[in-house]
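To begin, one chain is listed below as structure tokens, in the form predicted on its own.
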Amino acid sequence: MLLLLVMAVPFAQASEEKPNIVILATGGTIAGSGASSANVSAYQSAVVGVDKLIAAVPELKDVASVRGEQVFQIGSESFNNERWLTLARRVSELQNSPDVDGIVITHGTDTMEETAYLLNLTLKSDKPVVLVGSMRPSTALSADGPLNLYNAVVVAADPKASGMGVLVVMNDDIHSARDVTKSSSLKVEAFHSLYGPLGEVVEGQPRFYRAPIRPHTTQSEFSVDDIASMPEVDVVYTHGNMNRVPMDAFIAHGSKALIWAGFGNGSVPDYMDAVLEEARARGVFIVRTTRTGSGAVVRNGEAEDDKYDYIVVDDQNPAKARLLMALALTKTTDTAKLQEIFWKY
């Protein structure tokens, strides 16, 4: 009898462990505070520190061994090419520790999408990496942030998560960091997926449908820990009666491309064409997308692209294109190659 319950004691200790989720803040509404409690859309983001997030959900105990830390504590609006690139070295160095099993980020929505699809490209590891915020701050009646919380935790410890390329959970969904964006500027169900999510979390338990096959993570040529800056790209919304201003403003400003958010299936007006041309022949990169917010841009379609050397997206929102271009031109500035990248990922 003593044998058997020597033996079993490391069974036991065996069985209780569980993984290792590091949680970093970097601010947004899931840290926010309200006046009062029916102040869902007024209120100051980022001022609830990564403690006192976990502390608010107990319930994370049972799912993983969770510690927190303070990236960031900032409107998601007021990330920029230093802060991706600050935030995405620090996942990477926790990924390629040995006792950190997942990680998920805190994050406001503003820019979750694109926080999620810059890491989602430039990290080298099969470990889960889990995006989440909210839409109503921590103070507000129905916050949503702590289920939001829970749910990225149970996703980031499931094994199943694993090799999906960066995650975003917001109201029970599991999305693909390349194909969610936020639609919606005030409801909790903002985020939204062109192809749908991957799955869903139902009663603490994630289920996946669908898994994602464009390159991410391990097998994108692209690497966090191989960047030191990302090149000036910058995006020119279209609109009618617009006029050449921001786009030579952007210029001057030593911008190497443009993102052309355009008109339907990213459509140029005749009194623009000239400026495009004359941006090309300066040595700036157009890459056209559209403004419609779904679709892909069909090359040679609504512009000469083949004559006027542009490269079009396959179906990049132009935030996202506006990474992806960055991220290319650390690699290659010839056309082709660069428009093939667009085709790639």
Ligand SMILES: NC(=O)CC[C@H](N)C(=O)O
Contents of the next structure:
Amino acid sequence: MLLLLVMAVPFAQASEEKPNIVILATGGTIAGSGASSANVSAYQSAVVGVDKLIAAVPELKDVASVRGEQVFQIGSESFNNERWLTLARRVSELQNSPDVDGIVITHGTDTMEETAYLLNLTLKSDKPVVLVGSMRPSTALSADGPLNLYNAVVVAADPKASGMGVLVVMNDDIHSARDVTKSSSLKVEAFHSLYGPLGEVVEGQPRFYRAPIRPHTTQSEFSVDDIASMPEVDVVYTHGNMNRVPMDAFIAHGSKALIWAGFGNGSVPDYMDAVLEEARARGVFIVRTTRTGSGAVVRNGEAEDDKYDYIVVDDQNPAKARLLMALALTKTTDTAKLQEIFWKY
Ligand SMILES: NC(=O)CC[C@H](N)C(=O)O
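If the structure you just shared is the form predicted on its own, then what does the corresponding form predicted in complex with this ligand look like?
Then the entire complex follows, led off by the chain already shown.
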């Protein structure tokens, strides 16, 4: 009897004071299940529901008052513009709700950086939004999902995460949505930011060491509330002996802009120069990016961008450049202004 009383009182007090965190589940490996505990890379993703994910980490209740909502149950490679907008609108609704202090999105890792960047550019609130996933399914030996989820809730519940833009928490690191990329297909330490993470979670405490400088969320000109749909923008991946067929097909399908995932500094083979010029002359924007995985692209460096009216990225990778260009095209079709948007974000 005495024991019951002792246990009940602190819990009642604690639950009144804890921040309210909503966990929006979308699927991915964090919700994956394998045939045996030795299956760390062969498994079915997106099968475990949000209630089970939360129940697997009882420590969450020490950090926050948590409730879950299943938005999707998919591998993140299946995100498309419509699904992204559905998710963004739900996050925005929750951020507008006075009884929500922060949001955690459980997500597959394959497109986590794209979802994070899109939300980072379009949400209109300082309330923390943290994406989290795992590289090993929930059934694996040394599954990384439970600690990642705990860390994500810890970050979302902390006032220091407010105003930092959308964050990705993986493997103890806290990354900015703008900079993070998945850079390993299998390793637990798959997520990296070119300029380093913003901070890390140490013993259940977030430690921030830097803040994003590029405009995001409340500082950005894009808003989820204004975007009914996104224009078609496609990525052309370069390789030796490439041909024009994918570009022609994208244009015939209605592409408004092509993201040139170029060699090195966004270079263009001599036998493709005329194809890009022709595409631009037909009204399709060309955005030169790099397939190298890191680094900026120099305007008028490897191509005559001024002459042919091309755009270059700053250092956004092709997938992020695709999203930024789609958002930018909802604002303007002036090349100079589009270029400014790439420098700015
Ligand atoms: N590690 C993962 O989450 C990959 C699983 C799946 N392809 C996804 O992105 O959802």
